[in-house]
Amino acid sequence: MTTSHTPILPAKVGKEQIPLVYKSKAAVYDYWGRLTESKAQARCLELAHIQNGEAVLEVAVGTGLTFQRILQQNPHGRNEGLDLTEAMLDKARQKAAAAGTTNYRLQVGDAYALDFADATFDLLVNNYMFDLLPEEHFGQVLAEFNRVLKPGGRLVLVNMAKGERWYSQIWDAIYRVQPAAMGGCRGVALLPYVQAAGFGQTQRYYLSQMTFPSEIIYGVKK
């Protein structure tokens, strides 16, 4: 199930082994983010539309490029930040901590088993995890998703794409020699796994920064 004629490459960083790679890359990571992914990240935070006071998640906070951007648009509200990786999170904590509010939380999680009850959150945001993850796990993850977030929460996506150009397609071909040295991420197409998960209203942005191809996709819980 994908939006392009090109099937989706298998994961082969194992989950168990993602705390790791990223507990290497947590010092120079806020470098990568700035150069290949901060446009996809802004338009995230565009589609999300955050009014401050509501309850927002972000899983999978990394160093916490977008999480500190969250807490400035939703000084009083709730939020929550998750990753698997601790190093990634100091790196998070220290940003959240500059940006002149309390009222956060971050934490080791797993986005297979979210530890909150159900409809809890106005918004979940999630960037550059799915990318990671085997292709038959997407469901899963994103009935998670679904749940833990409001009837009519809304869903922001970014992950690492299919290269619609082929300068764009080098990235998927560096992974298919040594996935390790892209983090375990590879280009994907998850929009038709969003619909199916229940989310309505859905919308997907694709964006190339610096050849790096990212989608974004935005849905609402029905």
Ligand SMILES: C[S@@+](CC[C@H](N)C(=O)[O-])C[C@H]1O[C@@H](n2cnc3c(N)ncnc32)[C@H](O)[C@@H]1O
Second form
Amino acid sequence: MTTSHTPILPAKVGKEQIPLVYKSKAAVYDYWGRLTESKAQARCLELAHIQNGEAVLEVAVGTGLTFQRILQQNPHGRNEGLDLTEAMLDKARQKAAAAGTTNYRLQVGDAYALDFADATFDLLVNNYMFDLLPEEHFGQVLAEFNRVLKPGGRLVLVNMAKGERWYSQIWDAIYRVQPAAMGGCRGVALLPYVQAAGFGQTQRYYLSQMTFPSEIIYGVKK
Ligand SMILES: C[S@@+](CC[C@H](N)C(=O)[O-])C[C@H]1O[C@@H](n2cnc3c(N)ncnc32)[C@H](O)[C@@H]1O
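Output the form predicted in complex with the named molecule next; the form predicted alone has already been displayed.
Next comes the full complex, and the chain you just saw is listed first.
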């Protein structure tokens, strides 16, 4: 699928390597996230428009920077979070314990095969994960997200984007020579895939923070 003027670079960190790569990043990830990703994550939650009491799933919670805020906004709802990397989940559990509700579960899980019934969730949030995945897997994972959302359920994705200014392209340049330094993340362009997966009312926003480019994608399950 043609997704942008510049092609998406190949994924270089395989799924089997991800827990090891992110185990080494768990202790410092929050510094990176607060410096370069916090604005996009805040925009994600604005778009998500959580109503307290909803069923919410966050896939790839990482250290729980967004999951913590989901819990603050949805203390009476059902909150499920999963990640492939136990070391990242440990950090997420520490934040969740301070969020003021016990209505949540955090567990190891895989975005490719979600352990939930069809049409379970009102909202699915997934931040900075597709930028790790092979482009040829985007459709498969989005189909899985679609499956667990209720009709009318909302999807909000945040990812590293392809830089729209020259100074934001430095990050893909670093990835080319040292993919693990970028946690395996490179710029992606998800909107055509989200539309092809059958989501409607799609919106895309681009922003850069400390030169780091992100896109925020919104869609609704038809
Ligand atoms: C760049 S971090 C982002 C963490 C968090 N979403 C955030 O925005 O701070 C990527 C996370 O995706 C997780 N991940 C990668 N592939 C995954 C998969 N197939 N299923 C679940 N989690 C995955 C990694 O373990 C890692 O915690």
